[in-house]
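The chain below stands alone and is given as structure tokens, in the form predicted alone.
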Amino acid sequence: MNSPGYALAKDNDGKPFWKFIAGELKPKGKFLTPFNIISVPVMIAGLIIIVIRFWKGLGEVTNLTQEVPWGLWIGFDVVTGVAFAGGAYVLTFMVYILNMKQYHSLVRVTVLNGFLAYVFYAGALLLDLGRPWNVINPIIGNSFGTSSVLFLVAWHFLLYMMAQLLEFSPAIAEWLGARRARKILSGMTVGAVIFGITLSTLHQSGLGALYLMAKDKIHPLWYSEFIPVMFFVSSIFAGLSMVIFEGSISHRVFFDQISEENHKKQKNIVRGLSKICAVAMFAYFTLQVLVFIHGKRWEYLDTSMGYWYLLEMIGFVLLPMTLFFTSYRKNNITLIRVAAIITMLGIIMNRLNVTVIGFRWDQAIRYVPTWMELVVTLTVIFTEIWIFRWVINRMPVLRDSPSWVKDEE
């Protein structure tokens, strides 16, 4: 009789486990692709800058100051990135809780994307800390206290990453041929999903709550006591727009891994997601209008920041919302993808308006990120894409599970 660990000893072809892993680490496909040619030099430069940052400090590579301690690495890498990762909790809620099985084919790739986003953006957070070894403080409540919003966000991040890893773990077990582990992990999926959804809804709003303490520092057009609600609602259509955008690219790049059945379903899936995006954006836009009227902020509209605010609300919320509605009714998939891209740009704009552009807007000397901060941000994104591509090419994420999975179910 085989021992319990026998399934991990060899892969499906009978190779020893270590040879299987070594073979999987080897590159697959062409190396000299446009993406590789662009990303590799950027990643090398970014790695050098990161070494300098930890060697000589933040001041050597950033324009951060005591007055503006949070810049691009927090505003984009963390706050914006987490909004785009919201597609994982929305989609798992739709599939596992609402039983909308037509979206099941997107679950693994969306959860993978969300997990990698959280891991890399949490990692990028270390770059922004003056003393990165003190990152443990928010988790244990030291210097902040357990009633701190930062304490809650830190634990939400940590636990949600573990929940997402558990949600994705059946795909890892299938890749390794670990049948018994796969059966156990699959049985834990629903519990992990419920736990993950709860955590995600809390920390999406929790990130916004961090800025409630900066009332005198954020421009009145972007500050309100409802920032946590706005962050949560906007994460719904931000995450689904990323799903539409990423899914469209994956269907082209990884065309050969997707079954004919899932190819045929794609248009209906994208169309369904566009309807949800439109409804969520309508709710968000309505809330923004109510907050604006309640706050009596009319005086700020006839200013440069007011024009910028109108551009965000009309050009990057109202316009894509209308496009989602129209494209859904006309079944125009191309227009849906355009609306998703505009929505993503709008989310970037909104999060940066709260965290960077509208932060300390009245100061004589404004924070502007250095080119090195931009390179490091691109390095984080490119590295995430490289690992995402590596996993997709090896694990059953887009392609169907191994035949033995269906036999055992």
Given for the second form:
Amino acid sequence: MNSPGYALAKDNDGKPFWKFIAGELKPKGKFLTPFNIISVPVMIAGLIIIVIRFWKGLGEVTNLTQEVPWGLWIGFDVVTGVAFAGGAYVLTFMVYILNMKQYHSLVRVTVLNGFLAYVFYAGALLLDLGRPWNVINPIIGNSFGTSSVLFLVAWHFLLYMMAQLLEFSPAIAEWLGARRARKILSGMTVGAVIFGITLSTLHQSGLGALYLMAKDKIHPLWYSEFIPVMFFVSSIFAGLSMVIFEGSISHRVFFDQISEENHKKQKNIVRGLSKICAVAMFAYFTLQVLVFIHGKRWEYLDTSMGYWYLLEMIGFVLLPMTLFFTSYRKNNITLIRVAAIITMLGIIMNRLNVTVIGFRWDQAIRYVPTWMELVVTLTVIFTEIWIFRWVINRMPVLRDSPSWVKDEE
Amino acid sequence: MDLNRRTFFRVLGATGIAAATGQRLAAAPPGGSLTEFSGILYDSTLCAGCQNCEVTCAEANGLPAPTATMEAGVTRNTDEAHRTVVNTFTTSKGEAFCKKQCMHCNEPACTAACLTQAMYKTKEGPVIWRGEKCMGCRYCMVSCPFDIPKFEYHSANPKIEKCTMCYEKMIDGKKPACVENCPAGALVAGSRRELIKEARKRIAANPDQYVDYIYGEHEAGGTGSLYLSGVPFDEIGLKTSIQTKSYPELSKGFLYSVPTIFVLWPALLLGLKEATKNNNSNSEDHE
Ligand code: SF4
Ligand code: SF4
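Alongside the form predicted alone that was just displayed, please also present the structure of the form predicted in complex with its partner chain.
Okay, now the whole complex, with that chain kicking things off.
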């Protein structure tokens, strides 16, 4: 690290490396924003609950039972969170594999978002482990449970995080002013992308495959041998809706970071994404209908779970799909954003229906998360946003790369 | 496109099997069936409902002595302090009992689920839990169709509790505690094959007394715990919706396709990348 170290010192106004880092660690901007006022107390409460959880056991803070061993932390944090993080593999696929260069400006922020989502949401898995000190076992190889879908998913999380870090690393190098490192790292992007898409295909569907053995426990309207395919296809529009939603917020909050040119492009980009969402949702909906008919599930429709199912399929798949189509036609960005939000709600519904609501739906006493489980979930989300904001304010993610990058290319 | 992908999955499954050799999907005994799986036959018609098995099980496994007595209409469940329970049922033929514990499946869902091999199908047949490997993810609980593994939710060092067929005693050549101490002779231990033979014999000798079915012979791909009953099995609280295929079978297709995707996807992606290389100038979106 000798020569990049030298380059660092030079590129950051001659400040020594550690001083530069120390300076960057300090918070920037106003502290008493509404977001901070809400998130800080929640995060403190969350930390306390986490301490209690490790001190006294999971039962102390969660409502998990012997029949419902996986609750909100797995069903929402991990399973739903990872679906939303799917935008990263879809976008890198479009930009690096299909060469749809017009989406390039979105890649960094999406990959960053994806990476942090994996670190935090998949990290939430650790909170849920009863014996977390043994988490190393399936990794160091003294006891590979290779027949386990969870083994596969865990490994893929780990590898995919590395792939995403690699994809994002040029931004870090630009922030640090490390020219040589940047060159080497960006040379590895395509490799990381290909590896990352492969991993994503497998673990997005793998999250669904986790529940394949719970055949007798999940409501038949949500259980089929096709869960893995459903989870995969829906992760496409889940991820892209997240990109649209997150973009509409970033463009307001981090307004000053985004160049004039990218602001203008934004509209076309969102439009393009909405079309892709609509197509993916159409495929997904068709698949759902086929599975429904194939499984002869009519008898379940006229029950309360049946109405809930219809609401999900019509209100949160068919409706936003139509909205995506029409607003693409009419070039209505606001409507696209509305569609994205409805889609995201639908994804939350769907994932929770498989993992929590439809899981042991026949039990007399149903699992309902405690407020403490909710607070911890919020803590996970808020921490992610904090880190996200920290990075955005420092590294060239939304803003353009420093000028020396152009010179070198 | 998506249905194609599914068929794709299937077709690849075949190639996947070759690629995945060495991967033991179901915990069949390593090195073929050198040892026969052991099991326990429980004859509900002989059971006196004395709950002695509950008491000796707790003693043998260092668990608190059970205090609850059974009651018709109340189904007690095994939990983190009770590896086995006996319930009473009011059936078409009057009162009948049923003992509940791990089924020791031939191809257990729990061991297929476990990512650390903490849940382990021994070559002798019992399914045991090995604490030094377990990370407490509870995926075994999600997967077990009989809801057997139980978790200590109120402990900072939680264990998974379930019947182990007294595996340690078994290696010493002894019988499981419950079998040893059943005063009514309702429990018999032995090799699974022989127990099935014995069960058939009993049914044949007393066709009026028994339902002509051995619960566990085919359930979930066959289980080590076998049941005989005088009344239909759902009347004594046994799940009759259990499929006869083993449960790990359900995720096999997915797992088999993994190595193949791992080989094919990158190649496909690279090909696509080459094919679209000259699209740079074309800024219209097209998927
Ligand atoms: S009954 Fe459940 S815990 Fe017992 S071996 Fe079968 S799958 Fe495992
Ligand atoms: S809780 Fe333990 S025994 Fe059960 S699947 Fe997880 S690691 Fe295996």
